[in-house]
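First, one chain by itself: the form predicted alone, in structure tokens.
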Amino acid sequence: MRIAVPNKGRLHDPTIDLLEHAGLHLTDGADRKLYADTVDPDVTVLFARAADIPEYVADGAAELGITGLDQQRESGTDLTDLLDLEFGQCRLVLAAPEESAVESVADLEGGTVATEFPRITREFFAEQGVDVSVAEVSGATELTPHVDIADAIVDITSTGTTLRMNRLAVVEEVMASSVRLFAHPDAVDGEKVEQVRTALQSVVSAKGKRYLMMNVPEERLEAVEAVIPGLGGPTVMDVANGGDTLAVHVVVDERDVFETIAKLREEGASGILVTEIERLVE
């Protein structure tokens, strides 16, 4: 089974780091031009384009893609979205000069509208109602309307940097993106695909969480349980001639980690230790 993977840019070494700690670690690098071998000898994984990722996936030269939804969106593929990976987070965006009339997707009725996402855009308009030439460009989109290219643009934008430095105001959200696991609509079902998922799945429901473990005087649990904001009820077990003292496991979000060992000591459990996840099977 193959699987297409973003061969360079942002998207590249965050997917190879996913697989890796997936288990799907590559036998022979990552930096080869086409093909690497994984640990798993039915696993190849295919290096590709993100943009090309989909057609890829949707011509049957591999089973699994991993890329951006918006990518995927603007190639029409008919794909299978299997999983969002919670990575390469970003916003489509309609923005205008600052200093022009364009307030609304309306204002910019029979205007031209600069952008790498023709079909995305043409759509969002279409939806819209609203009558709009669209430019296709291939890099430098937002210097477009201070040239008298286009009125407008729609562009991907993570923190608004780029657009504030271009003096441009986002009018509308088109669309939210991030990077997700695709599957070919026939290969949904194969078992291959399913370890996989899963395999993906652990990492990114291990993400933000930590493993905590401690001991309980027996008499103090049920006030220790009710401080631990954990997924489910927390694991206990005897502790070897440890009397009345247990072991308590439990995972919790990391954000809760420093409040929630504050309010442990004060129930009594020590030994508290604080470990990280690596993967997350639930």
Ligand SMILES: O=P(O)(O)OC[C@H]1O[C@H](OP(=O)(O)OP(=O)(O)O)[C@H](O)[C@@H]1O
The other form holds:
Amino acid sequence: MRIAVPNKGRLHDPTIDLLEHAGLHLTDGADRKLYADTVDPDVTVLFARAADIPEYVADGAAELGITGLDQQRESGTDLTDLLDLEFGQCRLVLAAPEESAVESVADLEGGTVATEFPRITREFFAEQGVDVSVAEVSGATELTPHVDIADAIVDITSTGTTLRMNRLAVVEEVMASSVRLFAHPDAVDGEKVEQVRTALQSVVSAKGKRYLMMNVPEERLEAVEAVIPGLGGPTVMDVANGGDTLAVHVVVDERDVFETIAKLREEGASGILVTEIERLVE
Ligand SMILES: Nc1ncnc2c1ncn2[C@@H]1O[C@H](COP(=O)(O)OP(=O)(O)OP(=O)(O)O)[C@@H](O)[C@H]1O
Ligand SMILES: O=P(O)(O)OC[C@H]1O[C@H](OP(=O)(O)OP(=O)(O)O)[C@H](O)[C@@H]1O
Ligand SMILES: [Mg+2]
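Switch from the form predicted alone, shown above, to the form predicted together with the named molecule and output its structure.
So here's everything in the complex, that chain up top.
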């Protein structure tokens, strides 16, 4: 089975990291190659441009592909979105020069919009019932409204720095995107596909979680259990030669850790350890 992954750009490194954390180690390096083997003899990684990955999967060159939802929408391919990998979060927005009269989508009627995403842009304006001409560019989109090529742009933003630097203001959000695991619709039920999906899911699930370990005097167990949030009950174990001390282990949301630790200490827990979790199969 083949997985198409970004060969360069901002999605390359986090995608390789994700595969590694999921246990799908690349055995022969990721640099400047078309293919790489993984520790699983049935899984090969195919490197391609983020924008080309949907086509690779649609054409059957790979059963799975990892790329941005924006790229899949722009490709017009019919793929199954198996899993949100929760990185590469960004928004496609309609933006116009800060000093321009464009304040709403309707203000662009009869105007020109420059973008690297012509399909998404056409669909957006068609849905809004606003007639524009779309100028397809392949980079530096933010400059086009300042050189009379376009009245507005549809482009990616995340921190907003690039728009601000180019004195552009958001008029409307077109879509939100993040990196997804896509499958060819005919491959969805494959056993290997499900194995890979589960492995990647386990890394995504673990990212926002922490593993807490602590010592608790037996008579404080109930009080400690009462302040532990979520994810089912804790694991409680005897401590060898520990008298009436118990070891309590539990998985909690990362954002709850700070508050939970304070409460655990109040209730008599000690020796509290917090660790990251590599994978969590729910
Ligand atoms: N600033 C950003 N923040 C978060 N995600 C982003 C950002 N810019 C792009 N992305 C996501 O990464 C994907 C690929 O962007 P990237 O810049 O790596 O590729 P590219 O510009 O198409 O690469 P190249 O043209 O060099 O092949 C985008 O389609 C989008 O999903
Ligand atoms: O809101 P911001 O945080 O400023 O991010 C937005 C910018 O990020 C992307 O460019 P990238 O850095 O990938 O460079 P590129 O134009 O070479 O693709 C995108 O094309 C925007 O220009
Ligand atoms: Mg880019």
